[in-house]
Structure formats: C-alpha cells, structure tokens
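Next up: just one chain, as structure tokens, the form predicted alone.
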Amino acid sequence: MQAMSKNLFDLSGKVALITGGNSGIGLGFAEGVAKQGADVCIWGRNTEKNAAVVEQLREFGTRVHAVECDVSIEAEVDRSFAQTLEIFGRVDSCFANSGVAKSGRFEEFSTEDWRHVMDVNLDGLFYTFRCAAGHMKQRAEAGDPGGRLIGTSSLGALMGMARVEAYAASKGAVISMMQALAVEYARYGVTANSILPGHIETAMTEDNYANEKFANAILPRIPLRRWGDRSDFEGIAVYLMSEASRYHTGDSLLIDGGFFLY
C-alpha cells in the first residue's frame, strides 16, 4: 500500500489549471491551492483581470502565469493548452470553472442565448478536459501517473430554478460527464469529481443578491444563514487537487451552506 505523505494538502511542485480563474469561485479555487504551494495558470478572457489576479497569487510565493482564452473556442483552447504545457510542463489539475448565465422566460428563451450557455458551460468544458485528460493519459503511459479533473456544476443541476433551465440543463451534463470520465481515466491514477455551488457572491450573481424579495425569500433557507464567498472553495480545491482525495472519485461535492437539505 502506498503511504501519504505526513502533510496530505502539500501542493508543493504541482501545477493547477483553473479556467475562469480570475475572479469570483474560480479565483478562491486558485487562491486555496496557491497557499499550499500549487504553481496556478489562469485562463480568462478579460486580460486586465489576468493581470491583477497574477500579481495577487504570486504573493504566495509560487508560480503564476495567465492566458487570455475563451472556452467557447475549440482553437484558443488547445493553443491555450499547449502553451500551459510550454510554460509549466505539466498540468496535474485541472479546475473547468468557466460559465455564463441567462435568464428569461423558457417559452421566449432565444436559440441564441441557449447556444451560448452551453457553448461556454458545456462545449468549453468539453475542450478543456478532453485536452487536460489527454494530456494525463499520455503522463501515466509514461509511467507518471495521477491528475485530478474538477468540474464546476451548480445547485441548480438538482433544484428547480425558474428562467435558468439553459444553466440548468447545461450543470447538469457537468455531474454526468464527470462521472464517466472517473470510470473512463480511473485506470490512469486520474480521479474526476464535480463542485456545486451553492448561493454564492460572486459578480455573476450580485444583482439577484441585491434584490431585497430574492434575499428575503433565500436567506432564511440558507441554515448558515449567509451567501457563500469565494473563501469557501479554497479548502474543497485543496483537498480534491492532493493525494488526500486519491480514493475519492466520481461524487458531487454540494457546496451550499446547507440550502439543499433544508
């Protein structure tokens, strides 16, 4: 049986990617590993933010680096990839944290805010992971095996939530993809899990925080009684990007403060 290490959250010499990483839960997702030593790309479109968010996770004394991509776009996906590789060498997590929401009434729901939904929340996904799990494979057949596949998914995949069924639908497909990519690269020492937020504050979310009948019709629901911050993804990063979770694959980890049980 191999043994762990005494220190089962050392990231140190591990590198993570994190897609959408440059604010709100994917910027806690980077902050938590970066503390315990991880090396961190971020992938963002926003090229002002990549920088800010470089500066403030190289305060932990690791190594930072961005790239400006969008998800949506299979090409600057896999060059974003490639030069990850160039500048790191290796990717050992990968965070697919990217996503878009739009709301409106189903029945007048247009095919084009339904096609970028899930050109963002699933097809970015998609690119993104089929090039991190290539990548894994390649490493275990090498005789370096191991790597960590996190998905974003939402409360929402399990809770009815009216005007948001193309989010919905499209975090749904997050937890089942997940699972059958921890069957499919369970062989190569690579575990596959997905995280579902919760309400959480994040810039995405702020204007339905800020409505006083939203507050007041889920505050009292949340039996911790606060929304959610980026703060409370740094642990769960943690632990399913180190070797304490080399057992754990597969599951949906709620993220919630309660909400869903109560």
Ligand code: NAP
Second form
Amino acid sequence: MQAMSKNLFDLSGKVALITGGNSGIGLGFAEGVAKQGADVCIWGRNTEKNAAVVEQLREFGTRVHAVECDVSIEAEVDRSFAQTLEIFGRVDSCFANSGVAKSGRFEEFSTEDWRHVMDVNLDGLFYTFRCAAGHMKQRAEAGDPGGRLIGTSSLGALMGMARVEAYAASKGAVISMMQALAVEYARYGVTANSILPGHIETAMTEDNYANEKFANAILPRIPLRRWGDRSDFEGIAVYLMSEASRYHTGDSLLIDGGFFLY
Ligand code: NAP
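I would like to compare: after the form predicted alone, may I see the structure of the form predicted in complex with this ligand?
The next block holds the full complex; its first chain is the one shown before.
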C-alpha cells in the first residue's frame, strides 16, 4: 500500500495544460491549480485574452505561459503541444475545455454550424488528448507513470435541451471518450474523467442569464439558488489533478448546484 502524502492537494512541480483557459470555467481551473502551486499553460485563440490571463495567474507565483492555438486545427494542436513541452518539459494534467455553443431550431440548423460545434468541441478534444495521452504513455514507459486527462462535457449531455442538438451530441461524446481513455491508459497510471458543468455564468452564457424569462424559469430549479461561476471549478480541478484522486477514473462529475436532481 502506498500511503497518501500529508498534503494531498499540493501541486508544486506539476504542469497543467488548460485549453480555453483564458476565460470562464477554464480560467477557474487555472486559478484553482495555480493557487496550489501548479505551473500552467493556457491555450486559446485570442492573444489579448491570453496575455491578460497570464499576468493575472502569475500573481500566484508559479510559471504561467499561453500558447495561441485553435484546437479545431489538427496541425495547430500538434505544434502547440510541442511548444508546451519545450516551455515546461512535461504535462501532468490536460484539461481539454475549449468549447463553443450554437443554438437554433433543429430543422433549420446549418451544416456549417453543426461542423463548427463538432470541430471545436469534439475534434479539438481528440487532437488535444491524442498528444497528451501519447506524452503520458511515453513518460510511463520511461519510468514516470501518471497523468490526468480531464474533458469538459456538459449537463446538456444528460438532459434533453431543445435547440442545442449539436452541442449536446458533442458533449455526450466527451463522456464516452473519457470512459474509453480511462480503460486504455489505466495501465500507464493515467486517469481520465469528465466534468459536467450546469448553469454557469460565463461569456458563453451571459446573454441567457440576462434574459429575465430564462432566469425566471431556471434559477428557482437550482437547489443551491444561484448560477455557478468560475470559482466553483477551482476545487474540482485541484482534486482531479492531485494525488487525492489517483484511484478515481472514468467518472463524469456533475457540478450544477443540484439542478439535475430536482
Ligand atoms: P467561455 O468563457 O466562452 O470560454 C470558452 C473558451 O474556449 C475560451 O477560453 C475560448 O478562448 C476557448 N475557445 C473557443 N473556441 C476555441 C477554439 N477553436 N480553439 C481554442 N480555444 C477555443 O465559456 P465557458 O462557459 O467557460 O466554456 C468552457 C467550457 O465549458 C466549454 O467547453 C463549454 O461548452 C463548457 N460548459 C459551459 C457551461 C456554462 O454554463 N457556461 C455549461 C456546460 C459546459 P478563445 O476565444 O481565445 O479561443
């Protein structure tokens, strides 16, 4: 039996790669793990947002860099992963979190929008995890096992939400992918889990929550009585990156203030 260390949540010396880390939930992940001592590499397309968040995260005293990357472009992901390894030397946890949402009546939904959602939310995860899993396997074979793959899915993967079929399908696929990865990479000491955010106030959802009709319909159904915010994702990121979760794999963790239950 290998006993847990005294400080279960210490992430010093570990490196987190967080796609979509310059905003919202991804930024919450980044803030949580940086506070516990992790070095952080953010990927996102927007140079200004990347630069602002790097400044902000450096205040926690760890190494932080951003790489400009569109995760829907295979070659960019390969290049960005290589660049991340050049900067940090390793990736201990990979949070594939970049995502987009498009809504519209199903019979009018364009193929272009369908493809865009799949390109970012599904293909983007595939390209990202292919790099990360390969790297973690190589390390395990060289005597350095471990590694964490964390995919951002959604409550929308579980609930019937009208007019977001593409988004829901892409997020359901994330859960399936993480379960398969959990089994395939367990032999290398790598865990794989999905996080399913509920109704979280971020740039992606601000229009919905500003809509009184939407807020009146949804808020009373959240048992914890508020929208989630990015700080609600710090703890789960730390847990999944830490030694505390070393035997926890293939799971789908719902962070929704109890909405799904009620
Ligand atoms: P957000 O604040 O809009 O963040 C989205 C992030 O994804 C940004 O950092 C954005 O950065 C990045 N991104 C978008 N397209 C990208 C691309 N092609 N390549 C690389 N990065 C890209 O929204 P959020 O709510 O935090 O969303 C984060 C994740 O949580 C998404 O996967 C979303 O589906 C999921 N989620 C959110 C909620 C919610 O209620 N907010 C609920 C369930 C699931 P750039 O624009 O700089 O590229």
